[in-house]
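Okay, so here's just one chain, in structure tokens, the form predicted alone.
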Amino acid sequence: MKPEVYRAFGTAVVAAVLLVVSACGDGAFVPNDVVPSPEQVAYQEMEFIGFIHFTVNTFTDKEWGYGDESPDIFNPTALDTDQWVAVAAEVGMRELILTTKHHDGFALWPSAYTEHSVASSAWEGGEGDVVGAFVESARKHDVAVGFYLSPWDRNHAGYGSADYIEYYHNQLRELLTQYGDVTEVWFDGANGGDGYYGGAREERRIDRETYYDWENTWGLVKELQPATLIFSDAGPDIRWIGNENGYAGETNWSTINAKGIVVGGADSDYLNTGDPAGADWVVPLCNTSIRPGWFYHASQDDQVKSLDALLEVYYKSVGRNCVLLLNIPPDQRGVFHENDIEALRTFRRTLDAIFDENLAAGGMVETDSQWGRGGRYGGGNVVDNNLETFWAAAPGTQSGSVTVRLPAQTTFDHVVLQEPIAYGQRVSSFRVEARDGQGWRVVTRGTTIGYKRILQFDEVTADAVRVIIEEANNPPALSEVGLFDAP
């Protein structure tokens, strides 16, 4: 036998032995080839985070500043970062991302590399630091910190040249060395166009594929803060979902092929659904604003998203394997507007009322197969309210079923399913059946699950529920099965 044939034969034998050991014993569940990092898992478990857009635009009534605004325009009368963070924490946001610099180039901290910053503003006599106050408030309320630093800068004279990239890196270095741990750094694809550019007042175009030197820019972030997650169209850690409505696709894989994706020029449809054959785990993120604009405009005080609109965003983001990033813009006082706060609180109360009690808890669970022996991967894990434990189907399978026999006849109109994503994303097709007085009937079906899938349907009353995994790329696994009834 040739050496290479022998090696192949030996590998096959080892794999077969491991399969038998796993099936007959209690071998550890085998992860997929592509899995998230521990930091990505923790990020996905946040579920709901916030964005804060606040700069000179707040005072000029613009969405995109031109870059020629006087720093003195920035002068909030009652800036209160504690209010921002306290409200965010109250409504369940686990992280806040601050726009430290938007496209206008105005820095919300006293950067040593520009005079176009709070240090030249009327606010606090030029002695203030919005970023520093924000970070201090976030630490106080145990909310994670994220920074957005616009790659495009319509104020800087050197934008479009190599000098600007050095400037941009210097500002990144300031943010990532002066304010402690940062959970996320956010990069978007708004690149080039008309600007002030130090008085040139012209249009500048850049090659978005090469100009920002993304490999080294992202490398600088990881060098300064290795655990920080990076968002962009291409990740490398978190990806845009392809729209600003807050809606993920009905099918949404956490895996994509990130290589070759251009920041600011990606295929939105591809980002919206992910790729089951993707080689990279890049957490999908849905971003939208609580108002039509990203910055505060008094004319939009009566256009804050309704409860129904916020719930739709939630179901199509968190309920489709995404993290939801919701923007709340401070007003000219420097605080969240009362209308925004009331909308957020109503939203939170409603979510708490819907998902207060898992009606599947206490049910008896049966499965059609199980990985190994004993209870380590048994069906009971799907109703124990513990994401660390899970049911897994037998080795070699790509389908399976979990039946939850309820303690009594139960009425519900939501089902929540979760996969143990630390082991990868597996399910590509499933259906949910309920046993009512007429027997088993399908109440809903779906494609991907991922970290969390929430499905709504007309109320049903049943004494048992069956989740049937029709297709998966490896033995399927579920960490939680939840049943809920909206008040």
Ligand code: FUL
Second form
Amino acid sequence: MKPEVYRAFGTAVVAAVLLVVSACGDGAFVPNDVVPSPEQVAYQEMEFIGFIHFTVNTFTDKEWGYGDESPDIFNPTALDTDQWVAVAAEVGMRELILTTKHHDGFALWPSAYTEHSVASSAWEGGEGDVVGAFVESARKHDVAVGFYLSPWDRNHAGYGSADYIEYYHNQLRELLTQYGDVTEVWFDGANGGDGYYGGAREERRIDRETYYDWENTWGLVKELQPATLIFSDAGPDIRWIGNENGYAGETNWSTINAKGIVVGGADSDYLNTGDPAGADWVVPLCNTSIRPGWFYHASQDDQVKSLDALLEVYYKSVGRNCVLLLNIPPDQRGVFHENDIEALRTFRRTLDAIFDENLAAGGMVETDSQWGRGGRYGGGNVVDNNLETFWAAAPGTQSGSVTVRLPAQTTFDHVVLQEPIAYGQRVSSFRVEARDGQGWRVVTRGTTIGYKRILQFDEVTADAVRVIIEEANNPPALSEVGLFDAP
Ligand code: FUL
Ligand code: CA
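Switch from the form predicted alone, shown above, to the form predicted in complex with this ligand and output its structure.
In what comes next, the whole complex appears, and the chain from above leads the way.
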């Protein structure tokens, strides 16, 4: 036989073997139709990231600058981007997003397209570049970089016309070519209307549906940084959760129908829960600030979120299939304030104390069904502390159960469930039962799981736990089951 005949024959044999194997149910687990990209999975796995709101507002004590601020107003006395990143990394933030330009239009980098930037400021003799310093610090600490570039610009004379869109694209081009890899670009939906606009001082309205030409604007972003993820109300990669408290819905699907969502005019209830029938995977992002404002105000030094408030945010964001984006605003020195740092450290210490040891590890796992035979999709995969490995129920099922026999009588008050989201999001209803002296009883129940679902309840002491998936859109799968006890 000629070599190509051998090859064709070989291919046919391999195909036949695969067919037989999959007919026995031993084939690879089949993903849902709607799944995340590898970048979206990596983003979701970061869990906790930080926001940095810093600009002229820090010095004028405002939340929204009008656009007529003198660049000299921007004058941090001891800017230390290393401090921002070191603190963020220490408390577990894996990415930081900086407001490179907020609604006031002041650019924190020396943009070639405007006079309204750090280059016009007396700060550092006009030689300063906050974006550059921030990126350099982030690389040192291995923290990913994200940029916020406000579409609304109350300084620019051309705002409202095509000139401004060209300007906006030029600024994106600078940010996405001069500072290395950018993991996320944040497109805000706010458009207030009035502003300085090059001296016109008037109200300007734009058509939210067409003005920013999102298709081309986002296309430019992807052209310059193909792996970056775009955030907006409508995604395409990351979506707003619909409020600024950092709370996701108790039911939270990573899927939505993004088509037709208007940036700045979205239905926040829809964004809050996602859509089980959604055709697009758009990672839900919960953003909130550690203080009442997004920017630093000395008057809010005593209003830094308490530990309880931060924990509530955590349970309602990370605990409900969201990534948590927590804002820490640098002060007029250009550093995180002591009170914010203390709050962050206490928050981290508390999370570490709660989630230090998975009490289900070492348990014996039984399942009511599994995909294929052997260990590849077996129950043991839910207690191996490895997100890549998972249990999957048998082909054709839409429910299933996993029972973990604990090594000893165990007391716990948290359950953490995780789906292998690379295969899609499946579970829409589940309950958790524990076996105590009296038998099995329900300790908690829920709807969606997604990447991570954390449930809290009164302490339970049991020798076995079972997770009963009551409803799923395809054979259910779990990558991890965790039991934890808060000290
Ligand atoms: C909003 C903005 O108007 C706020 O100033 C802040 O940047 C927040 C994250 O988004 O839409
Ligand atoms: Ca696993």
